[in-house]
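Only one chain is shown below, in structure tokens, and it's the form predicted on its own.
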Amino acid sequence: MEEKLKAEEKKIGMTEAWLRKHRLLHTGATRHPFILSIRDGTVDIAAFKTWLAQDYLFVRAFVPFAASVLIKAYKESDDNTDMEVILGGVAALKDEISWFKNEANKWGISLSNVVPQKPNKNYCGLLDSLTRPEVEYSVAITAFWAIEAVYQESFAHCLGEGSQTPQELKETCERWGNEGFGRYCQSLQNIANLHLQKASDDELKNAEVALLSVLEHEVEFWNMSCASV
């Protein structure tokens, strides 16, 4: 049974194989009630008033962890293409924080005076715990990849087909839920696998803990929009 179950995940990839192992939460975080109503156009501006505030303060933190995957990926990896990739998502963080700020502007909120609620601070403590330098490369590199497809799979989600987005939120989706970030999304996913395959049992467990532990945060964050209302 165990041989068949690693022959599996190398057929598939072990993080492929554990968001089947762990289905229910990965729904619970990516096609949360939250995105549901924004597909759907029941959506509360209220609550998406308070996801982007608290999300602009999660960016900013994120920038110093996507900063020490990218220095990870320099000492521990010995494919190029990794850093590549990953600066890549580092250097569009700038833009992200400026779309950010001109969406508040949009909507009349003053992020100078937004505080981060207490699910936002767990999980910007996440990321500050995984920036550790005994954190190894594949446990971050995991963990970044779950951050950015979480969101893509979410919003593309309120783009697909029957979608009734409202027009005014269709830029948001976009920004997560296009083509173009989806490949980048693939990509982490794909730098991910490689070092997995060449992972420790400890490393592996570590990687696991780090994925479910994104996946838990995302749910408490959406869950924490909802609640504004």
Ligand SMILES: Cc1ncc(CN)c(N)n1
Given for the second form:
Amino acid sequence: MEEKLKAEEKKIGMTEAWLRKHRLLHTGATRHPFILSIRDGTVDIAAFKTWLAQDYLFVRAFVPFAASVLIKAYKESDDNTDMEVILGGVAALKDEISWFKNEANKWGISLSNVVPQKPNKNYCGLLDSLTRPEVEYSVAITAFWAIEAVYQESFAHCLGEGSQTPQELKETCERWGNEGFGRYCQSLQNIANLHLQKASDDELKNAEVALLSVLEHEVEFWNMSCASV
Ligand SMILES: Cc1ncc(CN)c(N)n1
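Would you generate the structure of this protein in the form predicted together with this ligand, following the form predicted on its own above?
Below is the entire complex, every chain and molecule, led by the chain shown above.
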């Protein structure tokens, strides 16, 4: 495939080549007005609370998807370290769910009454479809990396130089914006690139579509948080 050759020529890997090709959408997902409002300190706390409650439901739906990627890594990868990187991610989700519960408590949100909004339901539907056994490992790991990387890039931006993120939101931003999470996302990207190098044209097409779907759903998820204020 021509794109694959170009990526190899530039030594950037398939995922980076796709992010450059779909730069506007990638920027839309990682520099959304909701994120920019956290960074400049003008965020509407009601929007933040909506995001928090909805994301708790999303993370619960993310667990079985992550587990399915783990199974694919075990079955389809000849590199043992793939499985260990993904296992680390799966294990961290337990702590993440507890963090959401604590945080909701702090903000006076009752998570047992939260109903998923349409964009959240749609995104969870995508996760569910990517959990199917017939979805290739290269496709699933590309989506998995993209989901984690959007949060890493978004929240790291809220902590970068010149940011005016309110003190009470800094812990949230640190959760995904810290360097360790950045290194984890880099490892996922390296795994995705290695498998995409060996992928058929059909798989490449499916992986690019999965990446685009993730970016689109991320934009919708941020939109949902702002819209319900
Ligand atoms: C919507 C969404 N996207 C990504 C993540 C990072 N796991 C998340 N918690 N929520």
